[in-house]
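One chain follows as structure tokens, the form predicted alone.
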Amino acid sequence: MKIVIIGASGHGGLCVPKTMCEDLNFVAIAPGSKGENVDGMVRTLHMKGYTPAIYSDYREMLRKEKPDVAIVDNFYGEHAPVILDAFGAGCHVLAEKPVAATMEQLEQLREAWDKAGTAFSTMFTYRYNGAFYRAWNLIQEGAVGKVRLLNAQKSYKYGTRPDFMTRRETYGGTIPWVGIHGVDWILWMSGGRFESVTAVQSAAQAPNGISPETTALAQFRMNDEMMASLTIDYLNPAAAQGHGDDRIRVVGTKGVLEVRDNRVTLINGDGVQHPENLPDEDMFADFLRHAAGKGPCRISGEEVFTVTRAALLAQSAADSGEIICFDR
């Protein structure tokens, strides 16, 4: 397959493989949006044995290389028409969170990636943890019982973040970016459905106390009475051992469950215990062995979708201090 990169402002680098493959044809790179730099993911490429074709324009490059797959790595608040293009272009898309920062470009993807009939996915990272795959796979199992209440927390340290993450229309929100992880796990762990969400957010010691939101915390109500909690913050202190401190506790009918510190602790009738975290798996690996049509993809394109406009509306809760019920 042919691939190309679109764009270096998030976790695109997690698709380039540690050692060079010889099935993997990285054939060319370009940014995704106004004043981006690849030169660092250009550097990445060529340590490990790939030489691509560097372009200015993306869209030159989408219709001179042809490629099969796009991996969408822009200004997190740009990706969809990046991402419109890349279908436009008949490829297979994997694309940084969040797919769209809007519900009208959500929409208008839908309708494009229905007609392109191409593989479309998202880096939805923790679907490759070996503790939170531990976790899910427990839940499937019956280990909590039925699933009553989540709670989910994303915290990162603030350290240097780049200038475009201090606007809204280049950054897109502090929801969509870091918390949309946590909805993907209330998504994924509770096998649930989402009916409401009310949240708040503080961009109090932002650089520019605008954006980004600094902290912010969304409630979601579900179905069959189901709820989840999710906070959010750029606040990890610089001690701490890690640059995310990321958790989720699920509550169940005959049992508790937790992942933190990348461990999973279970109670329930048999006691307390430590299992074994899963092998961490690739998830550009899985991504292509989706699109050459060997299987699904760990994160659908449907969960794409949903998990999205989750995110999206939890971030219109947050702007307008209003309950926000997903069936309007």
Second form
2 protein chains.
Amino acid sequence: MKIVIIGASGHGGLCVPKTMCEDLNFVAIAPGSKGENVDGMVRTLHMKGYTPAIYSDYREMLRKEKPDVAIVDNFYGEHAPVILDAFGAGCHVLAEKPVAATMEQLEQLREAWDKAGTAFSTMFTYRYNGAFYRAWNLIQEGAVGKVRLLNAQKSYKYGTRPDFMTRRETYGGTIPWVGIHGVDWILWMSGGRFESVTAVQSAAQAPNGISPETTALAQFRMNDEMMASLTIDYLNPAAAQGHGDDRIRVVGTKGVLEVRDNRVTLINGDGVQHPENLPDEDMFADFLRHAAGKGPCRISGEEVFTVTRAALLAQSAADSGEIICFDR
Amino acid sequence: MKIVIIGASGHGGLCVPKTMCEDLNFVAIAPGSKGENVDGMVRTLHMKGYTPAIYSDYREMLRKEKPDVAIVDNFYGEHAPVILDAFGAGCHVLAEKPVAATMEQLEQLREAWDKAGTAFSTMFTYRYNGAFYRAWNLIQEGAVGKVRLLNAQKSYKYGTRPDFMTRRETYGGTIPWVGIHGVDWILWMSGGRFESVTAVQSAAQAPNGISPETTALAQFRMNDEMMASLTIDYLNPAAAQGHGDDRIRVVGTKGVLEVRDNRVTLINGDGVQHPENLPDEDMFADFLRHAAGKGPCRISGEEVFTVTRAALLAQSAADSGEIICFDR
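Can you return the structure of this protein in the form predicted together with another copy of the chain rather than the form predicted alone?
The complete assembly is shown below, putting the previous chain first.
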């Protein structure tokens, strides 16, 4: 399958294998946003032995290369128009999250995807992390009984951030960029659905005081009286062990499970346990298997829409200060 | 000072020293709620060498004994009327939380306290815990910079619970009974004030499905764009190390601090640190010093009202499903 890369601003690099893999045919690359620089990704591809054609216009690239697969990884607030073009060109699409920055965009994507009939997934990378995947498996096995309450935490170091994050239009917002992972964990691990959300956010610590939002909270009321909280910040200190201090705590009727420091702690009738992580898996390989018609991948297109919608509604709740209800 | 005890349903036992202390003059004890049994507390006092008079009517006790200090510890939803009577008898009052179960009661208490002019505090026991107190001290010293975000967690084992907790009238509710500690930590550690709250709660796992609420969440918008989340549950598994899995995480502009497993972790420009806990202190001794006019105690009467009001408004938010705004 012919693969093109559009943009190089997020985690698209995860699709490039550590060592040259002949099966992966990276035919071309182009920026996906105005002013986006893809030189770093080109260098990475060259170092691995790939020699993609380089385009300045991704639409021209789609027309000329007729790729099977498009990796979409431009500015975080501008994914949707690029994905629409890729669907229009008949591509399977693996896109950086959030796949859309507005509800209108998300509806357009839905329509275009239904029409394209191609494979579609997004970079909810934690589904391929061995600690989070182990946690999800334990919950499926009944290790915590019925899930009642979930607390998700995303905390990142601020470090050096690109200029496009200083504007909502090109960034998209911290809840859909960072918080969306927590939204995904909550839906994935609970197996439930959201009924309403309230949220708060602040960009007080952003260099320009406008964007990105550096702290945020969201609180979800769910079906069957489940509930979930999500905390997000860019204030993880430089001295912290990892870039992210990512956690999910799942409280059930028969036990409590927590992922923290990339390790699972489970407490239930069998005592306090630290189950081994499952192996980390390759997101892109899983997507390519799916695109080749060899079964589902870990994040279905349906889930892409459900989670993205929830993250966008959470951001709307923070923007408006209102309680937002989810229609079924 | 003559001390009486009214009720024995909460943490009043913390006021009885481990070994007989001649300075503490426990003159009498009585139940404070209809059907309340204080035999256990009487046995404890006897074992320590105290021989309080035993009354069946606390009002008669207040009239006859003319005590200086009343410890109020009856059913959690019925503290306010007893505190009102104790103020009326001119007592200094140390009350189990919440001091009131409704906003109307809280206003009555405020009026009665202003009139009584006596010492008043409540059992926010964590202020005397050496880990939490150390955390607060570190924040005062600037260890995390400006506080931006707080996440509080209260998780208890359900264990065996008294019958009065199965009715809101006598119990008061899980947010004001358990969650109030988290509300206190948030206000205490942030030094801020609440602007609005949203909350959810569920009694789905209560034996009668009505009370107590076994899970709850609250989300607070605060001054200066600070924000705080609170998660509460009674689902801490029997196998967990302690009764409670209590945590507070304070995210600031220069560092992050967390209390977990009765231990402080601080990460800031000086790296990852585990500052020693300060010594645990005696809440009742601190209150008696205050009552004797020897300076403030750790929880001022003003703070009692501020925190209780916030917990009651959080419960109103959960009961109504609405956003509740705090007037200044």
